[in-house]
Structure formats: C-alpha cells, structure tokens
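One chain follows as structure tokens, the form predicted alone.
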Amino acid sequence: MKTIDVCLSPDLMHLYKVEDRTVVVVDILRATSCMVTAFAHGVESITPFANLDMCREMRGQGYITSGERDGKMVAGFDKGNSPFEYMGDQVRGMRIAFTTTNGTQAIEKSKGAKEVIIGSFLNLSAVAKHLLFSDNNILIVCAGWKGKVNLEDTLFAGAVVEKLKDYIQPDCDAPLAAQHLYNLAKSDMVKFMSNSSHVKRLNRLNVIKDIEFCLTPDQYKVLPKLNGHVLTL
C-alpha cells in the first residue's frame, strides 16, 4: 500500500527521502492559494523563486512580478500575495514570476521529488483525487512560517489524510496528528484559526477577507504541477 507523510516545516526536509514521492507543497496563507486561484483564472505559467532579486529580474523578460516578504507586497512588484489579485480576465495568459517568504522556499526544497504539485483548500478534492490514483508515495510539505510550524498548513495536510484514510496508510505520527487536528477544526476552520499566529499577522496588516477565502474548500478543480522550474497545469 502507498504511504502518506507530512513534513511540518521545510526545515525538516532533510529527514525525508522524496525521490519516489509526489510532494504536495502547501502555503494556505497565502502563496499556494494565490497560485491555484491564478491558474483557475487562466494564467499561462508561474515561475516560483526562493530568491527575491532573481524574481525581480524577470520583469525585464516580460513577466509579471508578484509576491511578498513578511506578508507585505514587495516594493516595485506588480502584484502582492492576495488571491483576489489573481482573479478575472486581467490575469489570463500572464506569465508570473512569484516569490514569497515561505511558499516558494518550500517549493525550492521539494525540487528533488518525483513529482511536485501545489495544494490549497481551494483545490483540496483535485489534490486528493490525483494522489489517490497516483502510484507514488506522498509527502505533504507545509510551508510554515520561517521554519516554524503553522496551523493552517497542518490543517490542510490533515484534510488530505482524512480524505485518503481508507486507501493510503500514514508513514508515521505526523499525518495522524494533522488528521486529528483537522477533524477538530473542520466544522469552523475560521474560528479555529482565530488565535493562530499568521491570522494575527494578517489582521495587523488589515488582510481580513483573504483568510476566510483561503480556508474554503473546493473552489477550483485545477492542479498546478512543477515542470522543471515552472508551474503549469
């Protein structure tokens, strides 16, 4: 039987062998939620960068530069890190260069995997379906916050484990912990998250509506995948 595991922080990636795995990178608030939203609204590609300066240089090559540092839009960039910036016909056909504090760092550390896909609550069922029918073992990589564990990414991991519990067995206790946490939270995730560190951080930045949206399952059916260094559908 296939197995599923959860890496609660990218700083723990050295503990995991990924060559035979499908890695699901998740940064609920808000990088992977932005990516899924952008593809649902017709962007051509997203190139993730861990390095801010490398991302900035892509503007001269016709890319839309997007992302954040410490939750704030990068000065001189075209877009920030709210999913509402990636909706509508305005983004259709765009090539986006994207960098964030945590999400794109997690993607960079996952590049040795057999397959890398992008997960969020917004495309939860699409992720689960893909994992169910894949032959690969699974690792969910939570982007966290600067190496620390966060609640929202762990809840997403738990939601995936819960969906696949009858078909794929957990590798260790991390998937079980995430699953139990999700089952506690699933009836009202917004309330459950209200005292979490990142929600408080976004509230200080007056980013309110993003939180509820990013915690809403199955808004989209898209499944972004990493092809080389570029995310496409």
Contents of the next structure:
There are 2 protein chains.
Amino acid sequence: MKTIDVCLSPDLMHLYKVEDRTVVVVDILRATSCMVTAFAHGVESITPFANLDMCREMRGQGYITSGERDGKMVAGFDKGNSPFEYMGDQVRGMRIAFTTTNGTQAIEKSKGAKEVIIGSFLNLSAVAKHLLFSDNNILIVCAGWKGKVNLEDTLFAGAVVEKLKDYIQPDCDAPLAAQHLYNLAKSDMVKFMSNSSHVKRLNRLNVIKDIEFCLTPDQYKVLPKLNGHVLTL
Amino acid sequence: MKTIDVCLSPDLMHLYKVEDRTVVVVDILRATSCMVTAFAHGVESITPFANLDMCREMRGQGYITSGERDGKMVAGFDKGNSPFEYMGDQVRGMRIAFTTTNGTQAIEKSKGAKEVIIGSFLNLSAVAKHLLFSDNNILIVCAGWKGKVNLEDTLFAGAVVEKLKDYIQPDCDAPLAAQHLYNLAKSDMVKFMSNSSHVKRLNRLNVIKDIEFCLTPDQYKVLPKLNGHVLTL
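Right, the form predicted alone is done, so what does the form predicted in complex with a further copy of the same chain look like?
Below, the chain from earlier opens the complete complex, with every other chain and molecule after it.
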C-alpha cells in the first residue's frame, strides 16, 4: 500500500526524503489558494520566489509581481495575496512572479521531490484524485507561519488523509493528528478556525471574505505542478 | 494574561525564545514517565545525557546507567526505559545517569530556559499547578520521535492547555491543535493511541503494560526540576 506523510512545518523538511515522493505544498491562507484560483482563471504560469528582491526584478521582464510579507501587499508590487485579485478575464494569459512569507518558501524547500503539486481546499478533490492514481508515496508539506505549525494547513493535510484513507496508509503520527483535527473541524471549518492565530492576524487586516473562500472545498479542478522553477497546469 | 505555547518537535526549538519561560519537557513513551516514577519512589537524582557514551562513563562513578536507543535497552546498562523498573524500595537514594532516543535530547535543547521541569501524565496535575502559580510564560517541549511529531506528547501538551484554559492563553496554533486532540482522546487515551506509530513500535516490543501506565493521569505528585545539569525534586 502506498503511504502518506505530513510535514507540519517547512522547518522539519530535513526529516523527510522526497526524491521518490509526490509533494503537495499547501498554504491555505493564502498563497496556494491564490495560485489555484489564478490557474482556474487562465493564468499561464506562476514562478514562485522565496526571495523578495529576486521576485521584484521580474517586473521589467513581462511578469506581473505578486505576493505579501507578513500578510500585507509588498510596496511596488502589482498584486497582493487575496484570491479575489486572481479572478476574471483580466488575469488570463498572465505570467506571474509570486513571493509570500511562507508558501513560496515551502515550495523552494520541496524542489528535490519527484513531483511537486499545489494544494488548497479550492482544488482538494483534484489533488486527492491525482494522488490516488499516481504511483508515488506522498508528503504533504504545510507552509505554516514562519516555521510554526498552523491549523489551516494541518486541516487541509487531514482532509487529504481522510479522503484517501481506504487506499493510502498514514506513515507516522502527523497524518493521524491532522486527520483527527479535520474530522473535528469539517462540519464548520470557519468556526473551527475562528480562534486560530492566522485568522486573528488576518481579521485585523479585514480579510474575512478571503478566509471563508479559502476554506471552501472544490471550487476548481485545476492542478498546478512545478516544472523546473515554474508552476503550470 | 500569561501565555502557553507548544513546541511539537525538538527540531523546532530554534523558533522559540525560552530564557524567560518555564519549559516542560515531555516524552510520554517513556523517558519522562520513567523519571517521574523514579522520583516518586525516592531516587535522589537523574542526570540526563543526550550522548550515549558520556552516559555509559558514569557507571564507574556511583551512578546507575539507564535508558534506551530505538526503544530497546542499551547493552551493558543497568536499567532500561520501562517505568516498572523504577519502582519499589530498591531505587531509593539512587543516582541515575539516563539517556534515551528522544527525551534526553529534548532536555538538552531546553537548557537555556529560565526553568525546566519534567512532565508526564503520571504527574499532570502537579505540573499544571506549578505552571499556574509561576510567573513565567510556558513552553511545552514535545520530545517526539527522532524529530517527528508524535501523538502521545501532543496529547499531554493538550491536557495541560485544557487544564489551564481559564487562566493561561494559547500563544499560537500548536497549543490549540493539541487541546483539540486531547479533548477528542481523553475519554479513552489507550484506544485513541492504538494506531499511533510509537504504540505500534512498542507493541512489537511487548510493552502494552507500560503504555497503559504511561497514559494514566496523576499517579504521583512529584515535580522533577533541572538544576544545572541534574534533575532533582
């Protein structure tokens, strides 16, 4: 039976071998939710950057610059980190250079994997189906918050473990913990998340609409994949 | 209000400042459960060693050598890592040099803290009372398994958060996740733990009696503390 494991923080990536695994990178609030939304609306490519200045330099080279630091839009960038900025006809065909506090760092640390895909609640079933029909073992990498474990990414990991439980076996305790938390939260994830640190942080920034959207399963069927340094469909 | 945080793995210790905190080190299966049992039965001191050879050298110097690697007793050591080896009159007054796969490593990483105490379900209420009446903020350090997050230490952290919830505020998402898991597990922790990785590992070693005992709250009232390099009451 294939196995699934969950890395609850990018700072624990050294514990996992990824060369033979499919890695799912998840940063629910909000990097990977934005990426999935963008591809669902016809964006051509997203190039993730861990480094802010390297991302900024792409602006003169035909790229839209996007992202945030500490939850806020970066001065001089074209777009921030709300999924609602990545909807509608105007994003079609865009090439985006993207940097965020946590999500793009987690992608950077996953680059040695056999395959890297982008997960969010918005494309949950697309992710689960892909994992089910792939031959690879699985590692879900939670972006967390500056190395610390967060609830929303853990819940997503638990949702994937739960969906695949009859076919793919948890490797260790982290997937079991995530699965328990997801089953506890799933009937009302917004309520469950209301005391979480990142929701409190984002509430101060007035993005409750973003939070509700990012916790909604299966809005899109797209499955962004990393090819070299670039995400495409 | 004082705050409580939970470090789910020793490999995340770099994210936490501990100089002004009371750190509770926990390794339920089985290092800190053994230590608490030993002190409850009159052991004089326990000197934790991260390094196996340094621990072994203490044998000629009036110390009992104790511990395990990968769940198994170390060849040439006096005692292993079952709490039942640390009961009865014969342990009274002993000085023990102790090394384990995870627990003593977590103690080593906690040494910069304002105060380091030893937690287990066996002395849960003693730990909670001490934390309540101390002025320090709190960090619970879960020993985990070779850097990976485990369920049993997370459940203990959640039990402490739950007990103190009216008086001490969670600092981040890890204490909230631990608290949810504990509340889910508390009515039958042995059953909840039956699928965990470490219980499976230990079941192969025939230590189900140890597991049941280590998950039993409030058998003892002792509170081992680190003084320099030595644990005493």
